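Form predicted alone, single chain, as structure tokens, below.
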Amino acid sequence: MPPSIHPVDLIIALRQKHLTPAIVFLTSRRACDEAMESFEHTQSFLPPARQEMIGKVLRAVIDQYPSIAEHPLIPTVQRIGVAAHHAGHLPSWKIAVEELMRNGCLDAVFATTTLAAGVDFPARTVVITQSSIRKARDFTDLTIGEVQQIAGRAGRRGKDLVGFAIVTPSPYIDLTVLTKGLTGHPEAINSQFVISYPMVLNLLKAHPLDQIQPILAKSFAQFQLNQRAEVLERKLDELHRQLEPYGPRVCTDWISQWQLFDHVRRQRTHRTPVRRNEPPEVAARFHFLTPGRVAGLSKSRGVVLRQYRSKGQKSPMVTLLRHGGAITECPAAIVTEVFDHMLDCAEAPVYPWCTPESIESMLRDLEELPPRLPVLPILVPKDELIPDSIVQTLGDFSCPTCPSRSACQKDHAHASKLRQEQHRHTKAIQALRTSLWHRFQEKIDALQRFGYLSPTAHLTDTGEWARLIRIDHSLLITELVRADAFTGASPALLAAVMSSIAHDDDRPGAFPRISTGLASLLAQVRKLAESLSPYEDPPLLRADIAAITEQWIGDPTLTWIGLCKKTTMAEGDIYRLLARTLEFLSQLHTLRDTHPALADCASQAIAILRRGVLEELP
């Protein structure tokens, strides 16, 4: 594989072969900012003419937008007619190079795949240099469906007849990756819906109790569910008509009874059985481990190809062929979601469990499965319903003289198994249709306990100005005010504390130190969060993320570029991270009636953290 072609030699082969203006993808925003850099030393200048019609493009732009007066990419993307475009830079910037392809004042974009969905953006002509893109800290193949955002921007309407989507060569470029997006199905829409606090607290504020059921199951997240449950209904349904054949017997229910009798007889000369000291949600989860299901493990995922318990301890264990094909013992705890997908798993009785035909189809299946899985709902059961060591004696049961016997001892395996099979769908399908509303009452439990409901699910005094926080980490931020945490803070310490909730990117950098009172102050949220971890995930708390918001509100006089200067973080990152601040500050100051001395400290720090770029934007 040939090395991949420089920027500047890419932007010339496609103005020879007229296919500008073009977007190019790269993987990563360094890259587009490398690529503009590039074009630094380049003496291929656009005419005169050309350059006139972006400067008045940029200039009405700066007009609306002054904060991108001085923007150090002006004058690269006036001689050139190149800009580059990620969520690193500003929205104002980004504005300006849309305003300026939309007036066919450029010949290319370079971009990152966020510029492929949900922007009006087309051009001529597309470039995918990639087929994987860095997600968090990691990179991963392009789904199909961004592969097809990706080519669904070639093409100009009223402007293009055709538009042209050109892949060009990489050392990094996996060629199936990028057919199978262009030629497969898009993978499907799943549902976001998420039961939180301030939901539960506003439903049951507009309605009784016994209306919510009805209303979740008009959702679409309901709707999904139910759909999943209709195809496993499909399979139950064909285990019923396999069961047919080991029709009724002298017992009601052979197949349990010969259980029973073959495990007393087996357990007959042998020690007390040792007792399972396991977690409740791993013994549930454990039922659903069956050949051939998607687990998904910390980092990873695997395929399950046999479970079992290990002998002495009787502890669950499961045998996962994982990426890379390695086959690995593990204790079933270690399984961390359990997907409703199963591949096609031929079992066999030795090591390593199934025949290498289907390790190997299970391995590409494993490989090209979507990013995003459905997960299956496992409801957890409070008690346990049967007793872990059997009681009876042979005496007990009349097997040894039974007719059916030698008829129940050859089907019961198979039998067995099919009924294992049958319980497992119908718990499936119990906890799919009824998952929406059993995490509804978990988080009316949660707030009866915290005293934001009645036990008659009323809302109490504290919930009816809880329920106007409408906000991630919700609880958190009400235990906050009703501990007084934030008494006595200042604006900058308020909006501070806001910051550190808000911000979710964990990306290493350089920032400003804190001060000795928010040190104090993320000292006491950091210890809260920590202890409403059972009730809600704990947001990361940077400090350093922090201080960022602390300076800017602390010094009403820094300058957007002094800020950005205080930092290694990226301006595009800083906007999100105040205008997050900015959010959830408001969210406070809907708390004047109950709080008015935190509403009025919201206030203030809005007030001063609204200037320069973020007063440009609503």
The other form holds:
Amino acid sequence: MPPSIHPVDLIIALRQKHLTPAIVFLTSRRACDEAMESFEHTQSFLPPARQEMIGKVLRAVIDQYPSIAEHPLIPTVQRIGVAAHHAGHLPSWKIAVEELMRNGCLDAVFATTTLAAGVDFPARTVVITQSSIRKARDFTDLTIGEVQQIAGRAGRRGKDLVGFAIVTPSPYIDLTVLTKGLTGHPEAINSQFVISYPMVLNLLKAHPLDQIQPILAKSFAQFQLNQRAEVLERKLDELHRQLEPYGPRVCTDWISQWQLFDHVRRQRTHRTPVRRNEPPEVAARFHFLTPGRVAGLSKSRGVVLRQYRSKGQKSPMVTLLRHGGAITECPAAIVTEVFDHMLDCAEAPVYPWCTPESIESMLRDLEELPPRLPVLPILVPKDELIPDSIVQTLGDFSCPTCPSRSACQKDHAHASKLRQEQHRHTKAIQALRTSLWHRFQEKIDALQRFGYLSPTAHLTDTGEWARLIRIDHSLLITELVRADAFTGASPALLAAVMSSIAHDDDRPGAFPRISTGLASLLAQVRKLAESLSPYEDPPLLRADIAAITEQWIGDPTLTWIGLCKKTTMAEGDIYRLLARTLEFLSQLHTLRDTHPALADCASQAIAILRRGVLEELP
Amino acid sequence: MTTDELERLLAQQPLGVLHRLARGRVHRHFRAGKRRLIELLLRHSAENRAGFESDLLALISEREARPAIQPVRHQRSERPKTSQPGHRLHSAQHEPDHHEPAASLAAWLEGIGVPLPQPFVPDPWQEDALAKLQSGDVIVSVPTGSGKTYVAVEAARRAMDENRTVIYTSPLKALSNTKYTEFCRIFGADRVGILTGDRRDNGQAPLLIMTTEILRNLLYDAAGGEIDVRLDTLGLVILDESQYLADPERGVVWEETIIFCPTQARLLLLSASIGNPHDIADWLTSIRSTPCHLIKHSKRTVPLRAGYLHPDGKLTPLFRTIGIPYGHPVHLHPEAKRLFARYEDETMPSGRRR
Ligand SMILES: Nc1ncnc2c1ncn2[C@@H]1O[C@H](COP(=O)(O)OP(=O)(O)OP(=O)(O)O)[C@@H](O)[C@H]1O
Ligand SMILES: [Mg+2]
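Hand over the structure of the form predicted together with its partner chain; the form predicted alone is what we had up.
Up next: the whole complex, starting with the chain shown before.
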């Protein structure tokens, strides 16, 4: 049995049961393309009348969007009545397929699940072959909401009496995800509020600092945080009630009193035996020194390969991989800083505690780390040990002779647990109420440090124009502008750098070479991006991606087909790259009052960029 | 909570809870073992400790509240590759509720066809949404393909009849383009405009289409004192596909748009089915000057049936019932169950073959 049904057989089965038109959701673009290829040699052609109808609809779309006139899929679409529709295609091609589907010309469309989101594209039947999708470079199970969006494309109002969602297995399918998705209640949605630099600048442009907190309080994020806080408040009330029987006794705060007494009592008996001789900082840090952790040493850096305790003394030890490849065993105390940075470490049970490949890759990563790395904030627990002076004064506690001693002893465990919980909830509630504001203040701090905001949190002259850059990596872009990085750059160079900042996909491919001018500018951008990394995640800054844009803008006679031939990137991806570059450039164009030369360069780039396929749609 | 306490609490949780916590926080969390996962979570928690802790506590209390559900959850988190279909099949046969015989394929396939053409009559919920828009904001949460566009079109028509500007936003440029064509057909090309980052086609038209980001930027400019589009005459803002509010990267733009939306403009949120539309309605009511009405239903207009197609071409209903048994994911059709168990056996990676 093949792992999944052959596309040709699938369509035959659907046609036979009158289940067409159908949308077949496949796991990848490649699967869609292969499905189309598998039809090239079938002999089951559509009757001439239907072929003619498809031709007619296509001609109408081609009139509007000439770029698809020569599309390689057209013959198969017309002869067989099936099409593919995914992110690798041009928008105009997708419009053509949607139009064909709306006119009832097709029996099936092979698509990826990106189609499920918001495109008006219904059919009688939806075929589902997967239970997870790739999100941010990771496969995650479909949510109930997503399964219902996908299945919901089946059954067109006014055209179908019933709709069908058909599951056909492929490797890695989890049927329970799908059955739950089909029968379940969609998940609640949650706020994804993040505070960005442009948000802070634009809010402070329009409102004084003391009005910001009420504005943040209007977010759905705060609404949901409040909901959680209310749940905790109810728990707090309940705890309060439970604590009632444990009110004041001989001492008002008998819980703390007993706790201290008890603690001291225990410590006195255990005071002499072997105590681990490790300062609290080392103990606190030790938790974080796990394999892959980048650690700062007095003169250099290393990566932790394993942590352990020494045999006799049980002192905390780490095995470190250092620059140059030396592997050393050292006491954990030699680590001076724990960085907020991990490298991928494939652990192994024996020396050198990880796989040779992973040593190699970590060494490489270690060399390439930026000079500044964020340090992990580690709380060092205080008061681990009660000072000797208190222990000496054990005699001063009245507990041993107190009349409520037995009651205190009996109730203490429960009462102090309740009280700890009370403290925890109180702290959590406070955090829920103020966390957005704290995050906002962190951004203010950073913007002040860079000079976009004055010490009184007003926009500086720089802040006034910087607030117009409202895209990802805004800090990098405004810092580049401030550093005059683009002075004298050609439109092609400017657009190329913008596209390497805009592009966030790491799919590999073969691409054209870049000019030396672009290479050196990109190196400069990379350096700045790395120095900004504590404040903003650096973009991928792929040189090969920049090269595509450089060629498209640098040579206005280059045709779309010519550009596509220079790379292995899919048409749709090139289109999206250029469209996103356009967005970034148009943001630079808004700086025309303060940076006329740059804005002019950006609008020249926009004018050249928008040609051919990129002119077809708004 | 101190970091130590947090770490200890994390260590006490089953792996499933940690993975749920890691969703959206940690890349590739499925590949991490427990220790590494805790490490990664702790690292991430530094960013928003309060949110993280309360998520964790919420998950813990959720687990405590529903101990009965736990085994099911456990089973779900297993990949089918490692589960034992034979065993699951057996245990499921002891399910109650299986009095009626399972649906036959013929019955399942019955009724396929095209309905007779009928004059267009708006659904009661569509009328209701339009009526409620007279007295406040509206959020519509209904299944895919129900007819939300009709509500958008009629609401836009009414606002334009009162000489008010209407803004329609969608999350995707592709969808904006489709709607642009559609609205031009309905209202005439001179009354519809479209705005993108660098282009403005008929920007003076009473109905403007744009992506939500563009609208957010317009609202920023207006707040900063630079009126661009006629926001003072803005009467209606339609946010289509507003379940994007929960998009990890872009969701914040929907929140900003709603927060900064001028008070005199009505908000119409169109969303696919979501779990907590009440929350959204309550939120809007709490921050806007007029109450927000919720229009919601989960019944599909065109009934949906689910099937299972085996790679050898054999088709069977997926569930015992002809329709989808909402709330009962385990009511699988015996034939679908048998075929899928066989599929899992046959595609088991070599070495694990039983
Ligand atoms: N009252 C009605 N009677 C008959 N058909 C209707 C009615 N309302 C809408 N329709 C039709 O239903 C179909 C789907 O409508 P629409 O695209 O508005 O759905 P939607 O709710 O926006 O779905 P999606 O979630 O995909 O955006 C359209 O073809 C529309 O003409
Ligand atoms: Mg819609």
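By rigid core we mean the largest C-alpha set that fits within 1.5 Å across both forms. Positions refer to the first chain, counted from 1. If you're wondering where the values come from, they're calculated on a predicted model, not measured in any experiment.
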Taking the rigid core as the frame, does His185 move its C-alpha by 2 Å or more between the two forms?
yes
